[in-house]
Every structure is written in structure tokens, then in C-alpha cells.
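Shown here is one chain on its own, the form predicted alone, set out as C-alpha cells.
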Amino acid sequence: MDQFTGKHILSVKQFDRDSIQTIFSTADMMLPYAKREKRTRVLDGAILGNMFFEASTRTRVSFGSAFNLLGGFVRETTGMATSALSKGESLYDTARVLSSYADVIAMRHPQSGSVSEFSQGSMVPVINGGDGANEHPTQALLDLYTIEKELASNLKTIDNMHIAMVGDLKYGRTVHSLSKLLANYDNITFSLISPKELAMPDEVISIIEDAGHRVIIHDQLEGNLDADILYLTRIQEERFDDPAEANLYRGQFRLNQQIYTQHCKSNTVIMHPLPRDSRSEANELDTDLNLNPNLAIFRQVENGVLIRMALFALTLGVSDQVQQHECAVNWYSNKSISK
């Protein structure tokens, strides 16, 4: 636990297999609280500064919900225009001020490296909620946690698996971070499927290959889906210099039940970091997949709360005190976290 207490969570490069397992074990412990079977007040009185300077729904609300479920309070800033950054304040000064109001900060910002720069001025732990096209470490952790759970149900492990990553691999920070985390494991086959112009960055491929994994590169979807995990990403139009350019690639890599049945194994797990682009010209994941039991996208969302609860408990040094502060749930709840 001491390896996390008071520390920033900025990059997946901070983690090895042992630290990943510590996070996952702590996340497992959070399940009854996330399911509303019990509640805990272990962070009663603590304040989360939820600082999201770039558009977000799931990540922002997930961080806030995770902190609330541990008994803490949440204060939010959303959007650049409503913050002092729009008046020319530096990230250092912003961090110095906001960290005086909070016990931990979750931050998203559109510029690569911005969260790390912010952390240099913070007096409290900072957790990276996404910095431009660079990294999204908590998404990578929840994705890996989901992969471990989904594969276990098929009597498989992350070691020796085959994962296909599909879509915008150039700007998709989730696949960058997940690939770097997976480099900690053994004998993984990566099928990287994207338009040539949106290929996985060489730096990420080098990390994968240097760790001894196999990399196969494709620019066509169908015929290349014989994988244990199929991880799709949307076209990241907000990362293009000219957002209209994204239209050149939108809709090239669609998955529906027919394609799944024809090209995937019967137990291939379908993942996506969300939001999925459901506009007719894109339709990345067809709604006819919604009843497919191997569609794990909503289990990813649920697992995200567990992982973020774990990170808060670990960085604030209370992971061994959670059960000591349990109390009963006194309201009606039909919440359920899928296993």
C-alpha cells in the first residue's frame, strides 16, 4: 500500500504486475459497496477535486461516484472556459490553488503532458483522467481488469491471449495505455487493425515488441478477427487538425452480429472504451450486438467504478480500513455490478 499512498497516478509506466495485482485485489474488495449491498464512510470528510477541462461524461461521473461510494465529497470544474485557465493562469498556479481545497484531484486536459505538469504544483495526489492523445491510465487499468475477468470466465489468462485493437490507433489514448500495460504480461499476440493513416504509433509498437510480444498489422477488419479480445475505438475527431478529415475514416470498421458470427470465435469478448459512435455514418458497434453476451462494454463501465474506488483508497492510504467503516444501506436499491 505504501507504494501508492500520497503518490500521483500519471502514467501506466508506473505499474508492474505486482502493483497491478494490488490494484485489482483492492478493486475486488470494493464490489459490495458498488453493488450497494453495504456502504462505507472510510473517506468521510475527504474532498475530491474533479477537474475536467475537456469534455467527459463517463470518466468524470465515474470518478465522482467512486469517491462518493467511499463516503467522500466531490467538487467539480468542467470546461476550460469556466476556469481561470481561460484568463491565462498557468497549470502550476491552478494546481497550487485547487490542491489547497482538496485531498485528491482527478484531472482531464486536452494537451499531452498537461496532467503531469499540473501535478508539479499540486500538494495532493493527482490522478490522470486523460491528457490529450497521450495517456488514460485509469481506463487502461479498468480495461485490463475487465479483460482478466472476461478471460477467466473462459478459463483463459492474459498471458498467451490474442487481442485485436481496431479503429483509430493513432489518436486513441486508451489503446496506447492498454498496450503499455499489457507489455507487463507474457506471449501476447496483438492484431492492430486500422487505416494506414491512423496506425498505432511506432513508440507504442516498440514497447510491445521489446517486451517479446507478437505484432500483426492489418488495414482490413473482416477476416482478421480471430482473437480472444476485440477492442474497438472510435475515430477521435477532436484530435484531428481538421475535424472534417475524420469523415474520411468514419464507418470503415463497423462490427455487427453478422460480421461477428462470420469472423469471430464464439467466445470473443467485445470491448470499447465508449462513447461508441452510433451515428448512421459510423455505427461502430451495431445495436444488434446489445444482446450478445460477449459484449462487455457496459461491464467495463461498471469495473471502472471499482478501479477508481481502489485508486482513491490506495492513494489516500485507507485500503486496509474500508471494512472498519462499514454501515448498512438504508434505501431501496436494485443496483448490480455484473461479474
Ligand code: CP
Second form
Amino acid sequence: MDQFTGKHILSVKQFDRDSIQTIFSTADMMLPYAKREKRTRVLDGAILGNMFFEASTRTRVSFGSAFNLLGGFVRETTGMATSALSKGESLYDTARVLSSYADVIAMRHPQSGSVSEFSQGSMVPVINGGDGANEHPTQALLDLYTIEKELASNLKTIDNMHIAMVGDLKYGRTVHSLSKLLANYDNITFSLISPKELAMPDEVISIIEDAGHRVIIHDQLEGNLDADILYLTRIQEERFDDPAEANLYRGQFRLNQQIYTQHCKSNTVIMHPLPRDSRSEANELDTDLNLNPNLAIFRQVENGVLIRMALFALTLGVSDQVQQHECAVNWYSNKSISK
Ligand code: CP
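Can I have the other form now, the form predicted in complex with this ligand, not the form predicted alone?
So here's everything in the complex, that chain up top.
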């Protein structure tokens, strides 16, 4: 058995450079299917249990789309209130039950460690779609895949790059997972820009520093933006004990075209896991950047489908059979994916 088939995906800590490369080359192979140039029925008859106990737009729908694009069926739960978890059922029992209905489960839950606990009751592989402030491994993989492609178009590599992470680095699980994944690479400079109260956890900084990378900590945006990758995050109001406390930080770090022109390199890549908070009091990533060619946020979204298709194919042991199960697209399709 290889290192993916039948395995849970709970944390980025389970990946090294070789396994990351396997995921990325499998994702590359998925492009014609995601673009609807061809289709494949390699997962015909398979069922994804898409179990989202916390709000999501991209992760939930792209997991479902990725599974459908491989020919499989999707069954979903959305929200805690409509689940028997709200009647006191344990994560173990929930997993034992749901895994008897599905071949693989993608799950999001508001508590750190919950997806790992759930996986202990599951009879099928479980993929972490975000557990509280802890981890979001599939987002980190799609972010890294995007970073590699964006840097390559600027003749740069992940090794030796400078990344600035901005915003809520305390509760933002995407920056936790991405930082740990980047620890596998060489000679990266991390600029960590946040309010002091929302700084990157020491545990994550230790992982980066122990891997030999350089960490610079700032609490100001201007003057600290000349990175290759600028990765902004939302203030995670749902993680504060008192959500009103988020108002203290909302809107402190805003990027718009004028700040970009003044402080960034001409080819600094702008990333954000989304959703961006576009309310006037936040407006952390201004829509006046939408026509900036270095804004990669919607390319991240598209790459998320490719990465999740790759993870399903690898986890279910069919990555070498995708082309054998190919068929034609019969409907009008004008789906352009930015590649
Ligand atoms: N990036 C991300 O996790 O988005 P959703 O919350 O919409 O899934």
C-alpha cells in the first residue's frame, strides 16, 4: 500500500517534499477534467460524505465539485443544528455511522482536534476541511501549489522566497498549516504582520525557525510589504470569546492599489484564502485590486478543485486509472481556468 491509499488527511505534518510533489503532479493531471475538456468516471459509484459542521462556501463546494468531476456522488450535512451532534451524539458515534454511508469523508468542525477525534471512529479515510483554529491542510496544499505556479511565472522558487503573512495569525488556521508546510522548503524569509494580540502562535514559529528559516515580526503594514508573496487573512471573529472584540482589529491592515503601488514590488503576488471581509469597516483587500494581474485569489480557488481531485484520487487509490475511465464532454462548455 502507498502512503496515500486508505489514509486520513488530518494535518500538513504528514507531508514531506516528495509527497507534496506527488500531490502536485496528480493535481496537474486533473486540469483537463476540471476545465471540462474531458471527463472521467474513475469514481463512478463512490460516495463522498461532505460533513460541514461550520460555515463554508469554497471548501465544501469544491470538495463536492472535485468528487463529482471524478464521477462520484456527494451526500452532505451542513451546520451543527441540523445534525444529531446537537442532541449530544459523540464524534466517535457520528463517524461510525456516517462512515457506513460513504467511501471517504471530508469534514469541517469548529473545535481544534475534532476532525482527528472523528477519524478514530471512521471506517473510511477522513480529510480535514478545517478544525477550529488548528489546521486547514487542503487549503495549505492549494496555497502552496498556487505559490509554486505564481513564483515560477516570475522565475522564482519556493526555496529562497520571502512571504509576508498579514492579519489574524493567532486564529487563522490557513497560515498555521501553510507555515508548517513551508517548513519543508529551504531558506524562506517569513514576515509576520499582525496586531500583537493576534500574533502567530509560538508553536508555529518554532517549527519554522527549527527548520532554519528567518522570521521577522511586525505590527505595521506599510514599509514591510516588499515580499514575493503577500498572504492576507481575515480577522477570525468566530474564534473570539467575545466576537465584539474582533472590532478592535478589523480594518487595521488594509491593502488597496495605492498601498500596493507604493509599498510592494511590481510583481508581488497577492493571496488570501477567502472569504475577504468586504464590509466597509474591514475592507481588508480592496476590490480596486481586482484587475491587478498579481491578484491570485481566484486562481487559488480554481487550484483548490485540482488539489482536492488529486487528494481523492490518491486516497481512494485510483490516481493511475483516471485516464482509463475518460469519456467525452457532450454539453456546451466554455470553462476557462486561468493557467
Ligand atoms: N478558504 C476557505 O476555507 O473558505 P470557506 O470558509 O468558504 O470554505
